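Presented below, as structure tokens, is a lone chain in the form predicted on its own.
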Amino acid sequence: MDLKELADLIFPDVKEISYYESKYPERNLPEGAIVTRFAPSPTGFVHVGGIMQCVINRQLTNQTNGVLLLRIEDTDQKREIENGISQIVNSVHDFGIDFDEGMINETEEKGNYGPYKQSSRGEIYRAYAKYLIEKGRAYPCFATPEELEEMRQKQESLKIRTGYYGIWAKYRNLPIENAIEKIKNGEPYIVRFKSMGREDRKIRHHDVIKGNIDFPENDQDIVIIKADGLPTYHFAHAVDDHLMRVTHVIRSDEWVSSIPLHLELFQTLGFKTPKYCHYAPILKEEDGKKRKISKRKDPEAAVSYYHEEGIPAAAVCEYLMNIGNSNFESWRRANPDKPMSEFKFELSKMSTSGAIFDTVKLLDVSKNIISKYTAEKIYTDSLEWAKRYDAELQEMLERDKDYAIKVFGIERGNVKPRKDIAKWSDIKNSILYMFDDKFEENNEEYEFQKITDKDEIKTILKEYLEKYYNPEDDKQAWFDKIKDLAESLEYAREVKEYKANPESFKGHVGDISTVLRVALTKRANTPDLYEIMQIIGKDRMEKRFAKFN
């Protein structure tokens, strides 16, 4: 009896691996093109770290004329959720990222290197597992759960590493005829990889991001084909990355410890090893300590958080690029109007220690992004958000589209555009005072700041409407009349004039404009008062000012 007979018994009727090597040839791409993948499991929501990985992958493949593919790693089918693949595809698409190849929904895919769902690639994994058995580098293992638990307990009592390796690998050297007999007798088994490594020997690996790292060799005889016939992650990813001709594996550094095993798998299978690029995960600071951002603890770990808050996808991607490359922020300052796609991403400039997730910084980035939007885009995007999350805002925006766009147009297009909106969930509160019914419902107190005398406020409002307001005035003429009003009521026309001689005036022109602003909006800080007045108009101004008669 020989290894081929054993391999044929375990995997009858599978193709030779030469068939798959021919079916999935080297890609015809420009020199230096990067082929990489996003390979999630359909077991829950997409993590913000996954979006960061996609942002990086997309940037690198675009700038090298490469390929970004979506591979679904669904070998742990007990944990799958309904429509998990569609959720992944849609979540990533919501951030402006689409894949060149891979799954496009639960059942459909695009590309010539599929299937792109691991559960559909069983015959491929069986072919390569059979090849390893024929080479003497894989074997059937008949260890029962009870045997494995007993082994683990003995290892723990001896205070040594747990696992299936060395003298603990009970079925590693089982004679071929015995293995065949057990299989023919119907004994359950799985297939294990036969490692040739030794923990007391070291290997050195060069990681594109982390540099040279020394590891003990892998000596674990890992499972490669489970009892249900599906492969384990470690084996499947090696076969898939090879046949899909992946050049770079870009992933979180939680996988660094797997490098010795993955290198041995690639070498044993005769595959060219891709370049591994392990980046530090996004961190959170808690009680003075740093930890990985957590699905369980941190709402911002889920992509749904950004949709619910109304933070534009472009802002999230730009913020993640800030985290991803240390020189992006300086590039953005030097190129404020260029698309992010023109930035040259460099793996060597990724952090090896991890960046702290900074909500304040994210919202600052978002303010900058939104400040460059047209009023029409703000209207469209905020309405789209409101349809999902805020029915009241939706009604406000839809009752008069042209009016809403005028409201969003205040101070838009200036040399220094306003940066008061960080997310669509800010919108409603920022524009409530521009809608008469919402203004009336607002029970906020009028905070006039320096001028608080009711008769003085009444006089300012009455004088302005009767003598100084003219809707035909341009902004300069309008402000000159505010100064005239200030002067007529013994306030300084200029702030610097008041500061030079405060005892000669009741206040200055800024105090007068504050009274007008607060009476009109109930707010001391708003966008440009002239533009607000132009939109509201005299009749509505009179109604609001009438409260002080």
Second form
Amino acid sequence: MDLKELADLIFPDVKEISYYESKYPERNLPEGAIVTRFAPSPTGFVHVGGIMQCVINRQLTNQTNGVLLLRIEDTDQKREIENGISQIVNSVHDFGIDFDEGMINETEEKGNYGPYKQSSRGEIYRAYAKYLIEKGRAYPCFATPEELEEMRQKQESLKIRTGYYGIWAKYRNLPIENAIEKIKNGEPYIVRFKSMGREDRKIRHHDVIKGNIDFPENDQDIVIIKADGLPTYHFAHAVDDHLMRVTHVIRSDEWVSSIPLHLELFQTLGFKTPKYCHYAPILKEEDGKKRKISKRKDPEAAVSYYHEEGIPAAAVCEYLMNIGNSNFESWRRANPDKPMSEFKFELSKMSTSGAIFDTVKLLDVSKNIISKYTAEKIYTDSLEWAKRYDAELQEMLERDKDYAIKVFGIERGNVKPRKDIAKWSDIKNSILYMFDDKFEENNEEYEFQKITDKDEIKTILKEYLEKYYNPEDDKQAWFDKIKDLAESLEYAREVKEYKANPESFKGHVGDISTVLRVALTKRANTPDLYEIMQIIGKDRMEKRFAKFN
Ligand code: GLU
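Could the form predicted in complex with glutamic acid (GLU) be shown next, to go alongside the form predicted on its own?
Every chain and every other molecule in the complex is listed next, the one we just looked at coming first.
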């Protein structure tokens, strides 16, 4: 009896691997093209680290005319949720990233290298497992869970490495005829890889991000096909990345320790190994200590956070690029107006220790990005957000579109644009006073700052409206008039003048404009007062000022 017979008994109806080798030929791509993949499990949760990976993958594949594919790793079917795949596709799409190949929803896919869902690739894995059995590099293992547990306890009590290797690999050398007999008797089994590695021998591996790493060889006879007929992660990784002709495996460094095993699998299967690029996870700093950003502790680990807060996807992507590549920041400084797609991403410039996620920095990036938007875009994007998350804001924006756009247009355009909006959830508060009903409803305390005397305030407002305000004035004339008003009431025209001689004045022009600003908005800090007055208009200004009569 020979290995062929054993292999046929275990996998009677599978194709020859040559079938798959020619079905999925080498890709015909330009020199240097990167083919890579995003390979999540369909658990429904998309982690910000996953988005970072997609941002990087997309940048690298775009800049090399390569291919980015979405492979769904659903061999652990216990962890799946309904619509898990669509949720992943949609979440990533919301960040402006689409895949060239792979799953597009629960059942459909695009591309010539599929199926792209591992649970649909069973026959392919079995063909390669059969090939390994025929080569004598895989075998059926009949160890029961109890037997394995007993072995583990023994190893622990002897203080040696746990696992199925060397002399512990009980079924590794079972004579073929015994194996065949057991299978025919219906004994349950799984299929294991037969490793030829030795723990006391070292290999040196070059990781594109981490550089050279020395490892002991793999000597574990890992499970490759489980009792349910599906492959384990390791085996599926080798078969899929080979057949999908992936050139770069870019993944989180939790997989680094699997490199020796993966190298042995690739080699034994006769596959060319891809380039491995292991990046460090995103970190959070807490009480001076660094730790991995966590789904449980950090709201910003989940992509839903960014949607709920209304942080534009472009800002999140740019921020992730920023923490992804140490040289991005200086590139951005030198090229403030270029699209991010022109930045040349280099894997070798990724952090090996882990980049720290800093929300303040993220919001800063976001402010910058929003400051470049037109008022129309701010209107459209914030309205879209409001429709989902803030009915009151939605109503304010929809009641008079042109007016809302004018409000967003304050200090935008030719002048240096304002950088005060970081997220759509900030917007309502920052524009409330431009809407009469909201202005009226606002019961927050406010102060006129330096000038506290009621009569003085009344006089300032009255004089301004009666003698100085003219809606036709340009900004210069408008400001000169406020200075005239200041002077007429014994305030200095210039702050400098006041500072040189404080006893000679009641205050300065700034105090006067604060009174106008606060009466008009109930706020001491607002964008440009001239523009606000232009938009609010004389009638409404009179009404607001009348309250102080
Ligand atoms: N399914 C694996 C994970 O989500 C993929 C790892 C890889 O990219 O190879 O961690």
